[in-house]
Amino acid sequence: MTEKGIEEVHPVKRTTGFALAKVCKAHRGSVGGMLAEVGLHVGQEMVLIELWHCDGLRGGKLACRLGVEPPTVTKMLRRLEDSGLVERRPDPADARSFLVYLTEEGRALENPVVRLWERAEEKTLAGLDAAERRELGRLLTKVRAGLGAERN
């Protein structure tokens, strides 16, 4: 509070980055609730998305595509394996590596996950018209590129 009783906003709270962080947190929470409907935790769908695009990835390649450290992927894969959604197989080209493959159960989640992301998109962007949605997407892509996020 200031001397006049008017609350000042911290300078960080006025930044676009702060707003973006808050939007990301709210979006993650919303998507998390939807993912729970199909038995997934936030982040697990990102692994599945990469495998739906290219099944049989090395663990290290998957970590790179997701923009996380290999131990993080290992933990995620263990949970997905326990759920019967993926399986790890030895890499015939490198005995020290493994390849990650979708199971039938993992493949079967593709359409439900696509539909829930469509629902999340609609909910998230409900207050924007079509032109604003396109512009937001364009601007976020530009911001992401500026941060050096090529694949993830």
Contents of the next structure:
Protein chains: 2
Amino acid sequence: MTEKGIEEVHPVKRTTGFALAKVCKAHRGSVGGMLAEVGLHVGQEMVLIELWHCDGLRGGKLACRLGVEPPTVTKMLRRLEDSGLVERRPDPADARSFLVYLTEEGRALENPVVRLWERAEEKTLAGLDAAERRELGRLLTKVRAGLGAERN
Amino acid sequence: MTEKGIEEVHPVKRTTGFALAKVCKAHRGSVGGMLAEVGLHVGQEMVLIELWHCDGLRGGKLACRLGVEPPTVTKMLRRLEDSGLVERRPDPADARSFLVYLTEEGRALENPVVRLWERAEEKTLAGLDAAERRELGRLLTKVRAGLGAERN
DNA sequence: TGAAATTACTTAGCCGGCTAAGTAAAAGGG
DNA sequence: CCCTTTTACTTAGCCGGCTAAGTAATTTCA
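We have the form predicted alone; now please give the form predicted together with a further copy of the same chain.
Zooming out: every chain and molecule, the one shown earlier first.
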């Protein structure tokens, strides 16, 4: 008998969302591995990216830009501070807040991180030609834009 | 003066990988919110999906299918077992292993989860027309296939 | 056959996420 | 002016991931 059902795949696995999750996980894994070489954990580079773009952000603003909840930022900043990449200073305008500044070491990571993201990108998209890459980028950007009027 | 630099975006943010991460996070958020309504945490449904397809998997096989490390499976299964969705029985063929079986409740979640993934998919891809959705699905599948000869 | 190597899983502990609940400062409003 | 509400952040604790280090059973092989 032909085992007709044996290669069947669950309906959820045939969704675009599922493929998205898998590809994202792979990409995250790539970035994570490379990031470990410069002493970062995946996700922490996002904080740095915001600060490279605009140093001295308030904690809450950072959470908002990252699209993440405040407690997440609290913990990440504590670790980044312990690693000496970031500095938290009181906000002179509001005693409840603080401002986050890069240290020299934090600033020094920008180029390595940019390069490593490029390498991860290349690794992830290795199976696509230039036109396909453009199209994938366009579609993801469009989806992102369509995901409500959310920031970041 | 025109504030020419003010809308500049960091190079990393212009990568496809970055858009991928954002879209994936939004999708995960959608699924997670819906999953909470049926008492699941995002990620746990992946275990169930494997079991719906093939009940009685070994722990290690499950980890492999999920593309996840064994300790992750250990903890997830403990929680799923505590929730009464899954049952772990000793493997008669190998005393180091165990087999994972769905309970009736675990089996009952299949349709709700499938429907909720469909809703999340719709929500995520709302900004794309049918052709674009097909193309995005095709490209993600291709990327996934290109990501080494990895399983799952 | 019996010691060594391999395999299968668990434990401990860290990280990025989250929610819920707390604290403390700032803003409003009578 | 003081009391209430809102805001900004922290703490506690859970979850899905990971790695490193363990334990116990199976395999291998001399």
